[in-house]
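Take a look at this single chain, the form predicted alone, given in structure tokens.
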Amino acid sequence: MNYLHKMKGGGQSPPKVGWAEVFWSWIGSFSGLAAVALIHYNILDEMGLMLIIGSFGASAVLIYGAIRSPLAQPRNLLGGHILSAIVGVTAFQWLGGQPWLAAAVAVSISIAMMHLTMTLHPPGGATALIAVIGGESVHQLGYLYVVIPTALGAIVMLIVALIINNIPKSRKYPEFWF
């Protein structure tokens, strides 16, 4: 009976936010993906590399959205995702014929590895699953997936939140870096 009750939960719901908070936030996620997608489309598509993954848009909640949480700290930003495209590339290499199983380990090996490096950060989860399943494009980078697009549109972004979230007296961001 102990186990379903603790399915119960019991603490209270977060307060909502105001509409500063709304509009910092929106203002931060829309100029962070746009300086991200604006870098992928105008310059490295046409070479045929990318810099924007989907794992970015959940980063955008965290760094823009939920600036004090410790998941959205730069040292969670930046060694998440990279750590976990480290993991999902290999994973990938290792296993790719059994995607699947490929798929799993990377995202559990990612989870394990971010916990150990106190860089928890949710969407590096996504960013090792998209080295499995984002198709021959991705496959083709190989560990060049950890500097372009993983690494260097994590900068991107930690660069416009760094800028943004700054702006206005109520916010301040990072809590911390290391």
Second form
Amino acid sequence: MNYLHKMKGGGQSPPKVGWAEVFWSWIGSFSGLAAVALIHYNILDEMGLMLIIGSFGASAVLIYGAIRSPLAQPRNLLGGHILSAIVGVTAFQWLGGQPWLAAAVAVSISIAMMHLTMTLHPPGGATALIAVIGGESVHQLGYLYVVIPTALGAIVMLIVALIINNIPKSRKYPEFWF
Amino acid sequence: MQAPRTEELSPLDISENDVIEAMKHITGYIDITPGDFKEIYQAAYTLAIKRLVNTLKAVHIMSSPLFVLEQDMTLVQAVALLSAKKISGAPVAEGEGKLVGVVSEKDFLKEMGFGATPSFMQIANHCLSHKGCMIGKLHNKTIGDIMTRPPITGTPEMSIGTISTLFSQRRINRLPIVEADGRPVGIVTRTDLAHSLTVLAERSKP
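Having seen the form predicted alone, could you now give me the structure of the form predicted together with its partner chain?
Zooming out: every chain and molecule, the one shown earlier first.
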């Protein structure tokens, strides 16, 4: 296929979902973020820790809004976030002097690692990036960033997904675990 | 007549709109484009057909028990038997039951001097303009004299893909199926093969 011709697209979008799907996506994401944010603001914040990071907003789209997607399954949610957090912290600690390089390496290596381990989860890229650009509060966590907020937050989001997504007859989560 | 070949069984050509309509029946957001789904469907369909064509074997579709003519039978007797059975040919066996050839309408027509594939009009023309219609040539001969030999045979494990290739390449209409020891166990005709495609179509329904 001609190089420029490829840019024309030509495919079609999948159909719009029904109202029930919108409703349950809303309930799920509201509950998931509420749980994470409550723990963050009422418990961990006072201890100088955090549970909420920007990439969880993106995870919510997948695990509450596109629950059939392979990208939204537990293997991908947990594996993608945890691996990317490790890569992100490592990139900052080794290359932090060159923030532009640390940012690019963190995200690109995360994507490669997620592909190789079959844990591709788009918000993982954000988790890796946040480890570099998240500021002093993130940097001082060191590798603790992998466990809290990343792993713990993802687990809380997953528990809410298991509870909420399986309530309606039309939904089932997960498609597979690992 | 061309026998269907494996590669000619192209997948049902679904459109992207068919995919979109089908996706609407499934609740939840499906994160694949209809175009990609169509591509996967076509590749999977081709694999499934190949698998079915290779798993359906002679033993599944053959007609048995097998009707066999004796090679020392006269043509007059054989014609009476074949017409009573409403079939146009049969394998031929010698005394101990071993297959030695196959006889069909073609062999009779050849023996009458018409060539292997005359049309009805050619025969009618010949019979109307000559006396005796050449059918007399068939007296005093035995099946062994006119049969095609050696017989082309298949095994019970032969796939229908292989059989249909054999039909079209060797220009035959019936394939006696024999066990390893040469014992005939059945026959696959073009009709059996056509019927097997219906079985395939039934099986490939979701």
